[in-house]
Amino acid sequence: MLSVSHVSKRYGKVLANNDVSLEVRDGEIGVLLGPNGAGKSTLIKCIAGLLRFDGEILIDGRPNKSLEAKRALGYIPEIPAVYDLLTVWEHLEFIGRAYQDKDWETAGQALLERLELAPQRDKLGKELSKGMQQKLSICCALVHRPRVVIFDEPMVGLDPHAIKELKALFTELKAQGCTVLISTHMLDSVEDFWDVAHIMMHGAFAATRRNDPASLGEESLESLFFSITEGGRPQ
């Protein structure tokens, strides 16, 4: 479970996140939607423990900067950050050993094959294309089988096969009872499997919608998204 309570983040005089609260339960897929500059990546980095912030963030019931929370978290950043002089396989070994995961080799090999990265297992990070680096970033985040996974614009740079497999991974993580949060500005990439959606504008939530029978007959998520992002209408 992921809980964000009254989180604010400033960069000098700029208020990037303004009193943001959200909850994504076990076995749910939450999405952060909004145009570039809405504050989505800042919130994701706060959740991942990369930024200082005001408020509270709990991962699996523990403060997000605690060791227990970090063990439960998988994070795929917007821009892949791979090590130039480690091979693809050495990246997975580094993560597996850091988490003291005895089954990392089996999980790592399966992920490489699934994302068609196995032929590059002996290539250095600096030799990979941006798309391959993104695939490696996904593998590194999932190899220790985290309970909470956050994706920041995960489909940028991926080929069609990798996008298909990533979407399948989303639903598999949900079926396993994991908590998934996806930040994106591409609504069509998540429209088939979201449980709760937050539309973000100017560092705050302009609307929140749950994908349940109670919302049937309401304005579609796509229409709501465009009415807010293009018309500036708060909900």
Contents of the next structure:
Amino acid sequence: MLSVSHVSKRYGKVLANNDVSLEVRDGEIGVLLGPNGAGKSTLIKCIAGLLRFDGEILIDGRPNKSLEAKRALGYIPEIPAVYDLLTVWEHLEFIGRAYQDKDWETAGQALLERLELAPQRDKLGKELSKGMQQKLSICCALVHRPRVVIFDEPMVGLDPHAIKELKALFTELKAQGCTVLISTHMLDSVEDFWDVAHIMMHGAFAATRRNDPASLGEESLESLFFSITEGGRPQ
Amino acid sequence: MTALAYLVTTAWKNRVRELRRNPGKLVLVILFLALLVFVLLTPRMDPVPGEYRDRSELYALALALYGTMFLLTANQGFAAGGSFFTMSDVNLLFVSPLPPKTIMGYGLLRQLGTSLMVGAFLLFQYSWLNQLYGITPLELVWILLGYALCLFAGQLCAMTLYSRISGDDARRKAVKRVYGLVILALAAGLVLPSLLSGAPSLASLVASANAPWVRFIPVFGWIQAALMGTMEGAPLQVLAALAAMAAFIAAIIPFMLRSGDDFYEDVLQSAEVMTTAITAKKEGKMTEAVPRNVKKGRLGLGKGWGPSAFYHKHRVENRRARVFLLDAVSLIFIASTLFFVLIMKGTADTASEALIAGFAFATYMQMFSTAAGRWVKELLLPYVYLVPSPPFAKLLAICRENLEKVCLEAVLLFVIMGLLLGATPLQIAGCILARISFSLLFMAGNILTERLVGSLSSKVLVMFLYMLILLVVAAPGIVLAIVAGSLAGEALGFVAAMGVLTAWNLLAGLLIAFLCRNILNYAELNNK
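Could the form predicted in complex with its partner chain be given as well, to go with the form predicted on its own?
What follows is the whole complex; the chain from before opens it.
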């Protein structure tokens, strides 16, 4: 489970996140929606433990800076995090060893096959296209089998086939009982499988909806998004 | 106003406006100018009367600098090509109805300006150039102009080479072979006379570099000749050299443009390569000079568990980057230091004096080489922050590869330097230990800088503050070492000074590392 309580983050005078709270339960997919500069990536980085912040973030019930929380977290950054001089398989070996995970090989092999990276197993990071680097980045985040997975704009740079595969992966993670949080500005990429959606504007949540008629009513996620981001309708 | 004139003036106006909006950059520019004024005025406040060293040494140094920069820049023509143009130029100017020659002229002029800016570091060499060779500020400007002209001509050659050979691999290989042979022949022509003289020395190398035939070497030989003519009052030599340069540039541009219809395609390709590199840097993606064709060799890390996986990963990366024991940057630093020591050997009264000068120079160079370790690159990717291990253990693991490197570097550098200067084994050991301790202190200083000011957007300002922090942290040790050295007497003074220096550096370095042990808790130190 992922719990964010009253998180605020400042960059100098700019308030990037203003008293943000959210919760994504086990087996749920949460999405962070919002225009560019809304504060989505900042919040994702706070959850990943990369930024200092005010407030509290719990991953599987433990503070996000604790070693247990780090072990339970998988983070896929917006820019693929790949080492130029390691092969695809060595990336997974490195993560397996660094996370002290004895079963990394079985999980790694399955992931490479799942994301169709197995033919590139012995290719260097620098030899991969941007899309393949993104896939490798996803493998690195998942090889230690995290309970909570956060994606920062994961579709950017992927071809339609890879996007389809990634969507299938989201639902598989959900079926396994993982907590998934996806930050994106591509509404259509998440409309089929989200459980809870947070629309961000100016560093705060302008609306939160659960994917059920009681919460959403007759309105689609898309029309809600545009009514808020273009019309400034407070929710 | 024409479109290009508008582009140039508006870009400059916006740069100035940016300074007003960004106080950090403004402070940096003011500090830069203040430092420049200080460097230019210091020799006048403390003039050194008496004899200066022979200026033929200066001309030899200029030849080495100009030659290296020209050949290295031109060499880019065999790979990415290099370009005067950015992607904005390609996308906006190349498709516009502006005459291609006007666009080329704009690119050439802007490149000349960039080359001048790149050479600004030469201005900070005024102090020692003035002390050793008595050069004036105006003469320094000539040296700088020569440097800029070399870079400019090198870039032009790179573009020409690229546009002529990029589509034909056989031709590329053949031209590269010829290029290598020409460089070998030039090196042989410069070094062989000294070696064959029976007693190779700095003086004979300098004499080779000042031989009349050298002035006929295209580009860097001509520019050295022009510099020499300016300083020695030989206007005909200056005119002849500049005329040769003008003819060279006038001939090479049409040659490049005649290379076919695909000139713009070549420019587009090299601009794309350049833009990708710049974007990757802006995005904080790790980039490093890796060989074009990496030999993977044995696959797998094989070792490492927890934080030590970082160390074993670094070993695999070093092997693939063809870094065997020491990298190219370390070897260049060692070679420059030994060259400096050879010059100092002639001026110092005792071996200890020359050793101290060599040590000081090596330490100055070390400030820059420490900031280039693989551990710094590790801070740019998220893994080091995400891995579930104590931050201090991760910090030690990512620094381990660099620690091994600095120990080896220290032994290699000071054993050779000691043998050159006839130093005692105790003096050499003292230098090695003090060098290693400075490496630790500088690494700690680097960590402290990231901790205190790493989130600043201007990396140049961070570098400047890094230097300042290092000076402040190292200063007490240097003062204590001088005191200990003078108290211990002539026989043991050197060793005592090095001992005190080592002790201080270790103490301060470990204290800083301990205080910053939680640095890997947050990636914010890199503003990402």
